[in-house]
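First, one chain by itself: the form predicted alone, in structure tokens.
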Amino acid sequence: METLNLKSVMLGVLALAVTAFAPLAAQAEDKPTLIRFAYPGAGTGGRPQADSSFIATAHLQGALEQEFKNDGIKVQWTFFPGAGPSVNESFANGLVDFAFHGDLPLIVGRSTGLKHKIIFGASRFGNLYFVVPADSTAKTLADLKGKRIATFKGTAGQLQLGRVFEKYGFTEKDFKVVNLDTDTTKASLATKDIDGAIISPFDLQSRGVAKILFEIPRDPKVTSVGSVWVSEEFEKKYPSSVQKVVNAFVRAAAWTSDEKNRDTNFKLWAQSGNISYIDFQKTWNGYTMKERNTPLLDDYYRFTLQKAVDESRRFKLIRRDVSLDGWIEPKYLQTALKEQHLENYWDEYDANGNIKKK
């Protein structure tokens, strides 16, 4: 009888041990079969290609694919000509795990209940160019009151246009704002169906299509920040995979930020057809690759995103307020920076867009 009891006790202990370690084993083995990354835009004619940041470089160099190759996990990039609003719609239908977003569609999605976590920043700063048809007689923005101004509504461009109007003492009601994507905006400038737009100007100018009405040099109050997020569901199920995604993008950001790769990046990005090589050369003149390709979630990032939330509410682009509390998850970025010895590689910027003193 004692032998039988001892045997029963041992079996019970073994069963408890198996039960205790089962969740850990399942967590260690659990991984996705597919990682779905969404990009809010596409190249000319719907070409499946990004531009203008280390996100584009990561795609063109296959950074994510290489990161997950040994795990047997496939990576699916989807490019949406419908931009940020289309990414939100796809995510709402359960078709996206990660995405790059400009500020307005990111905020709109959050305000409507889409659940995601911001895991790193992806773009910032730059000059702004407001262009008009080549033969336009306008001298200032005031000359365009009541005229047709194009923007891609629902995107970061719409919020940026609102900032420009406000900067010069106007509102959207002072103009006829029409909704056009980038390709259609270029065509409409050529046919003079619109009277102005914010767009990269130099290729259009060289072809006699448009000219610069005014330029706003580096103004952190006008430009915005880009963000990369992960769905809350994916993060909860696959935190180790989230870390590997961030690791891959941080490596791509460091490569893109290296000045010796400056020209190579411009040539890669120009393949999209949206912005020409000469435009990249001129619009990035005066900026280091590091300052515009930092993934940091620093004071500038947080302040600028909060400002965008406030502006979205003020311009009546969202109905519900959005809080940054619990939305930004920096731990994956912090781990990647530490493991890759990049903690001090990028400068941190304060709320006004100035490098913070260490």
Contents of the next structure:
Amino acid sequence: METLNLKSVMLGVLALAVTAFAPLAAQAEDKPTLIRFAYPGAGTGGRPQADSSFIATAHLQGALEQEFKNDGIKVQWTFFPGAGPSVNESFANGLVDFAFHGDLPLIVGRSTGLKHKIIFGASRFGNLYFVVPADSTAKTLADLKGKRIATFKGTAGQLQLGRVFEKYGFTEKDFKVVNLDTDTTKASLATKDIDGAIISPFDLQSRGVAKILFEIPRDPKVTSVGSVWVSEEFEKKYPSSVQKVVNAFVRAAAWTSDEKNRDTNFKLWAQSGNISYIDFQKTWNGYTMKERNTPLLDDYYRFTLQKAVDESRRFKLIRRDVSLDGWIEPKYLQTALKEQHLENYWDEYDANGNIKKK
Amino acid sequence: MQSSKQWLGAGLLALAGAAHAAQPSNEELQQQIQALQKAVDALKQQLQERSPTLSSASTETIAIPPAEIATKSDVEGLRTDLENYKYDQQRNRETKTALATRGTTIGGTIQTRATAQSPSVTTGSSTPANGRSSSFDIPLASIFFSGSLYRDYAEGRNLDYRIQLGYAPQSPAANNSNFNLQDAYLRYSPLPTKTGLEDPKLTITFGQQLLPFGLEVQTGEDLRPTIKSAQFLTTTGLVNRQIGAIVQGDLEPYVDYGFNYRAPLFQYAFGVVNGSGPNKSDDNNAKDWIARVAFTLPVDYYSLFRELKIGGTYYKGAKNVLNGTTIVDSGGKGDRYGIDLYYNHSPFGATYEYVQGRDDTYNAVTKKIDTITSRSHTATLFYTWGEQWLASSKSQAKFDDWWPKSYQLFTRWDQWDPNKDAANDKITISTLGFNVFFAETTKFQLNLNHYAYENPTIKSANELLAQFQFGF
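Alternative state: the form predicted together with its partner chain, after the form predicted alone:
Now the complete complex, all chains and molecules, led by this one.
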């Protein structure tokens, strides 16, 4: 037997190390240790909770945590009272992998260079209530010309307000548009420091501090779509984890869309304190859970997002154009729908917000 | 009730009428009953099949309490609880709550420090003293009150105030300390502050306040990376608060709505002050003037050049030139010039500040007034791990007292030349530092300072400082 020399031993150890760590390295490529999901909002008093969509239900039910439990991957939910712009700031600093976003911050972020892929839709349709202080003498929006209207600037609410102004032949310049978050808007309606806002009205009405000036019941041209995206970097590195995230959310969307869970969802969402249980009952009246909780990236989704891009440009909220080409990645959603046999569970909607005939 | 009875009666009549009209045979009736029985059985089976699914789906996530109707006693119980709560609130407010005439914010900052140095020193201790190479100190303790004297809920044209009292060691050192008035001012915002980021800002401040000079003077203890401030602050007197009126504002802000990022293209400040320092009347009949402008690059938040700012400040000072205790000239020059560059793109950043002082001094030899020009260069580089400076992270919704733990490494080069015409008088302090931000208002700082003296007769010195700074 030849005596082992030092070089041979070293080579042997190196070979062993390579063999031992090679599978780990391969595994590490496709498996993150942490999945960071950002949500543009929070409950009253800084509660880390969401509401109003299957994203909130998924959080409250621990859908993602369940999905990744066996992989040993941690899930981190972050709730930003600073809404969509805060999600963008966090993402720009490399702290977010997935996020839910309303249209305006999503579009502005994209226009300034944030790199993400939209992987499914979340939340659409709904009633819109323009609320004024209880003793307001205004009868129409025209009566509020030159008055103070509140919106949370930089969020989807600002774009929605722009659409409402445009619908009635006004622009933002016809009013004094002030920047307030939801809690402050409610307080300011009570103290009459603002003259109007788009907000859920019923808890304010029951307190006797505000009333509805007008309601836009169902207008798919005024309401917008929510989106969930993944960072391009994460998608490139961990496509199978992206698929699992989408799987979990699609499962949650289906559960939320089931009418038998309607009341349970409202109770879950009301935990955030932003919108009361009664408000959910009233504002969702006339809508199926399915139509408002569809994750589909259908014609209505694409048309509405493109419209929002055009409006953002027209209202001078973005300085550069945004193209939908290469931005929407539907393959994960399609796979999840197929695997869960949900291909025909949700109706597809056309550009006008009507169910597409099959 | 009457109405429902009527409907019930009408329904029964209709059923009776329908039965009478059809007149089915007994067999047909039997068949109908059997069909109905089958339908009921089928429905029962469906319900049994669905119930486990329903309950498993629900119990996996949350337990839904059965529907209950509140009784009169329940409502009365709730009302009692509410009344008790109202009483407790009122009682606590009257007996256990600090009340203020106006809505007030109370805060403060304290520093506790340990120092090791070589060679040993005697400064800051009572005399006579032996040289020391280490010491524990409380270099700072301050408390402030601030709030609105008039709050404009509609547009935010508020009239605010601030008063700050700060501890300072006595000089010469004694067992006691001074507790001096530092800030004492009114501040009015003539422009709306609630309309949004795209609108310009403007404030008018009257009273005792910091000067809007450059970067270091205006940087609070909570933001400054170093434990000790740049040399020029004390040597030029710019560290002193002044009494007067100063207008500050900005124009043409560049707003990136996607990030709520605001970069005012043009910032300005101008004002008039005594120039004699804090808590004193003016010491001559000439006022000091200050003017500052700064430009920030109008780029998006995501740009590499965000928060790139260049500024310049001019302070026109009038001082009493003394020959001993005699005033030779009450309008002597005490001017300050400054240029500053600021760049902060998390995680890294850099600042540079050049300050020049021109001071008239009586020359006892020539019996003339000379103008001495002093100069200062201060450059700082820093890198931060963590989310300390991200507004979104700091405002995250959390149930607990969470704060983004952050670590900052920095280096500073600070040179002071008290007289550009004199040789061998420059002092250069090089600092290597590490800051740990581990709670919202608390940080731990470690600084290693090296003092290099151009004067060959003075030995260079080293100093290691470890400090907790905490606020409330």
